[in-house]
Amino acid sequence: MTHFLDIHKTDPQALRSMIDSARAMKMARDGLPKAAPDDDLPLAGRMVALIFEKPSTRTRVSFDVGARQMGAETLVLSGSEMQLGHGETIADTARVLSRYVDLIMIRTFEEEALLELADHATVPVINGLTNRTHPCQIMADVMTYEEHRGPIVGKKVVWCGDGNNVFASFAHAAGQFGFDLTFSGPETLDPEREFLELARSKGSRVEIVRDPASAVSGADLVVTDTWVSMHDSQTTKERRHNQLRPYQVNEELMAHAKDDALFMHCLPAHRDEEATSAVMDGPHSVILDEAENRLHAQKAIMRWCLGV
């Protein structure tokens, strides 16, 4: 079964093929209305289940629109509708859904739910996000970088902030796509060592640099993400803000990067917290291209999973 669960679990040649396919599909749609079908309808007659235990804007819209553009029908299910694992077991849910649909995308909390669903499904499963990783986002980010600056291999990517699930997938991508990665953030929010060591084992240079200005020096790409989750308590939010304030991406920090460095943020953003509006709306920023490319990258992922 061809699942897309994490970047490091997918062959590098397949990842490259998906990026190339995404760019080709994006170019082919240039000038078309958003609801217009693709010239090729590789998912015609297919049913795609989109499961959201976590709320979503970009993931929901981009998967739904992408599937429809390729000719598929979609079934969107929320966590309250599914009660995934709280009544029927995840394994039985996977087996039953596999009788109804051709492909399952799930955006959930615990990685274990994703893995159990994939273990028991007889159709492909896509990781739309877990608390641990966010591979679809980083596929879009690699696509976006290469649109603007060419191959990402050998480039220096710097992450400022919390070593969260988005950073984890960047670490996976570093090893698979061959770029170097620097993490800059407080020790209390370091990423899992497993992610760093995996990238190093593939030959990527991976560093932790506490001083953000030193970390960003010579960067080709600077990336950040929100400091707090929608589920964090007020006390947790205040503590995180105090820890992460020195790692805000602002114009002064971006000045340490290369002159043609890009800035990314997967959104949604808390403007003037993790990054200033001057950076987010400035000449280095490609955040809207990055958001759009979720659509194209995920279309390529769906095609790869179904072998079409």
Contents of the next structure:
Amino acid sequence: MTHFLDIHKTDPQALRSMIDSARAMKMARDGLPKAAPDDDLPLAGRMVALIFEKPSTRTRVSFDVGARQMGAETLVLSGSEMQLGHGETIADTARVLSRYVDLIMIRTFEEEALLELADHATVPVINGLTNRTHPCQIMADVMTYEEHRGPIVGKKVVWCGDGNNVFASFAHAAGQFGFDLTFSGPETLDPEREFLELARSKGSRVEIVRDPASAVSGADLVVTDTWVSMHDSQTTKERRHNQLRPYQVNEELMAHAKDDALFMHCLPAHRDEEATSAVMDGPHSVILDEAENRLHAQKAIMRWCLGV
Ligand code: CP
Ligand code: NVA
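What about the form predicted in complex with phosphoric acid mono(formamide)ester (CP), after the form predicted on its own?
Okay, now the whole complex, with that chain kicking things off.
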């Protein structure tokens, strides 16, 4: 079964072919209305289930629109309205859904739920974000970087802020796509060492630099994300904000990056917290291209999963 569970679990050649396919599909649709079908309808006759146990705007809409452009039908399901994990085991839900649909995308909390679903489904499963990783996002981010600046291999990517699920998928991508990665944030919010070690073992230069200005120095790409993720307790909000404030991406910090550096944020953003509006709407920012490329990258991921 060809699941898309994480970037480090997917062969680098397959990842590269997905980025190429995403770019080709994007170019082929240039100027077409959003609801116009793709020329070749590779998912005609397929049913795609999109399960959300957490809120989502981009993932929900881009998977739904992308699947439809390729000719599929979609079912958008909320975890709370299903039996998933409470009325029955996740394994049973996986076995049953596999009798109705051809592909399952799930956004959930614990990584174990995703893995259990994938273990027991007889159709491909795609990770639409867990507490631990967000691989679809980083496929779109790699695509976006390369669209603007060419190959990402050997580039310096700097993450400022919380060592969260989106950072983790950047670390996975560093190893698979061959870029260097610097994490800059407070020690209390460091990413799991495992993510850093894996990228290092594949030859990426991976550093932790506490001073944000030194970290960003010479960066090709600066990335941040919300200071409080959906799975984080709101009771930690004030402490996190106090710890993360020095890592805000503002114009002063961006001035330490290369002149042609890009700025990314997966969104949703808390403007003027993790990044200022001046940066988000400024000349380095490619946040809307990132959001758009979720659509194209995920179409490529769905095709790869289904082998079409
Ligand atoms: N970036 C991202 O995954 O956004 P949503 O939470 O809106 O899906
Ligand atoms: N780190 C964020 C990403 C949202 C797309 C979260 O998990 O809430």
